[in-house]
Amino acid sequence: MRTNIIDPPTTRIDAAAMAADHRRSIRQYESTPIPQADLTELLRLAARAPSAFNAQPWRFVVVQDPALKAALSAAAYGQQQILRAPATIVLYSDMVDALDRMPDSMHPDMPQDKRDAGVESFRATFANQSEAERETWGQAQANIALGYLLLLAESKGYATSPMLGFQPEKVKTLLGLPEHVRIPALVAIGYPAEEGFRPHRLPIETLMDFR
């Protein structure tokens, strides 16, 4: 008898729903470090987020060094969760690298002619765009990976605090990132040392419409 190795859809939905319902931003963390294997697996899964053309323009830098965290906190207007959490993930997008890697990003199971056409279409889409236009597109794609990262961390028992308040140019200089990249968010991650505020959102009825 064939065994279905994939979780039933209801099981997957329940797990995702639980993470979404319980996730909250945490600013106090235990000092316990996160195993590197856990961080690697978390980012592997976050990188499975969908992207147009399968471009995957997101990139991750995991900051754990105390001195580097202190400098990163200073570049983020002194946000203390960077110092308190054992790690902070700097999520950035890099369309220059994504364009260079596109032949490898195209799915290998596609017929060769379709792969070649896909690569040509991808490059043609951005050929006449400015660097700023390309990077704006890449940043929007990277935000999909950000959502995946936050829910995955929650599902694995880690707390997070996404931060949008930082000085991008200082962060780029600090980490030696190319000038053209965009940084959607910094994400402090670790074991929570507080419960944080319970999630509070507007009623869904105020946010949706069926037509």
Contents of the next structure:
Number of protein chains: 2
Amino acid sequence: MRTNIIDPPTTRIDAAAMAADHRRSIRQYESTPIPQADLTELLRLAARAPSAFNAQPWRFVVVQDPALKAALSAAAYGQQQILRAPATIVLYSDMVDALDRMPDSMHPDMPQDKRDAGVESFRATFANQSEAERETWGQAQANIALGYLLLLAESKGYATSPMLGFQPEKVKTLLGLPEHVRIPALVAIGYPAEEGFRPHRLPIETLMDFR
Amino acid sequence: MRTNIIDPPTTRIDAAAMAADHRRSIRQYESTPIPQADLTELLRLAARAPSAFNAQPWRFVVVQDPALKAALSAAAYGQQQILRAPATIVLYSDMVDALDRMPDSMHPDMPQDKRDAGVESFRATFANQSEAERETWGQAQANIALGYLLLLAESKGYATSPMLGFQPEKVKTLLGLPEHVRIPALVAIGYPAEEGFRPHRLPIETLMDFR
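If the structure you just shared is the form predicted alone, then what does the corresponding form predicted in complex with a further copy of the same chain look like?
The next block holds the full complex; its first chain is the one shown before.
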């Protein structure tokens, strides 16, 4: 019997670090769906990611309908995890929409003249770019939110499988997305039904330099 | 005096979600340095991010030397947070190095013939691309690690300020980086000495769609 009650040591457990260390691609999923409110909260958090000019060019389509999942899988060379996971998040970027919404992206605490100048500056940056240049930029920015999404999902106990092997034009047609958008990744998500493989990475010492 | 010792409720505190909600750009820093071992651990975790083909094209230079920080700030249009923060991480992507290291990027648990085929497939993907196409692809992939890095730093109690306004050619010359690399962002990092502004984002309802 314990006679002394001692406070536990105040070591902070870093759940984000644990998620980064543990996360791996999962291809087998329980059929249990993730409630829409929980998926919405996950996407809300992923969309907290920072972006240049606060442009937030990322957009999400969550595919849960069985027939649509089957069609999406077909557009992704038959990848089975789309059928097995209860949901697949189609992450796309849309700079036309981001440019349209720029007034709403400016911080409401800023005075109106500074907000107007911010919108002007953002639009001027892209005015002389081709559609391809602009959308390529937006697609790269969307990957910041992809990093957030994958780490946050793991931290919440969901498994994920990001996919880059798919036919973007077919996916756009299937979902009725505009021609100009880009699709950085499809992300199957659900509760894991396999251990998966431990991730392998290059030794960090070979990737960094202190000056 | 308590007579019953009750277990605390098992509500899981999601530190990653808290970090996503709280993170904001900080431009004023305490002078306290972050120990090199802690920065190394942060970069190790950021480099756990997934990438297509497990290419891991991200590389990091951590600038702490005062004279080099001053020169880096000058190459970033005089941005003061580089001078104020104890360290600035230069995140760059290098597809030439990623292609070279591809044999080490393949999973050691895979049989040798599959590893060889993986390297071959990766190199074939880029064989007919121009240097610009290849490096643009690597730069976009590096933003997945940027998302990881910013969220993990916040979770560990560090403040960050990602910067896109700089002259990449000057930064490369300063650090002796090859001409072909890309620099997705400079990230000032340290302990915060200001509250910063609450982040503002578009309502998630305007960015997502359930099917």
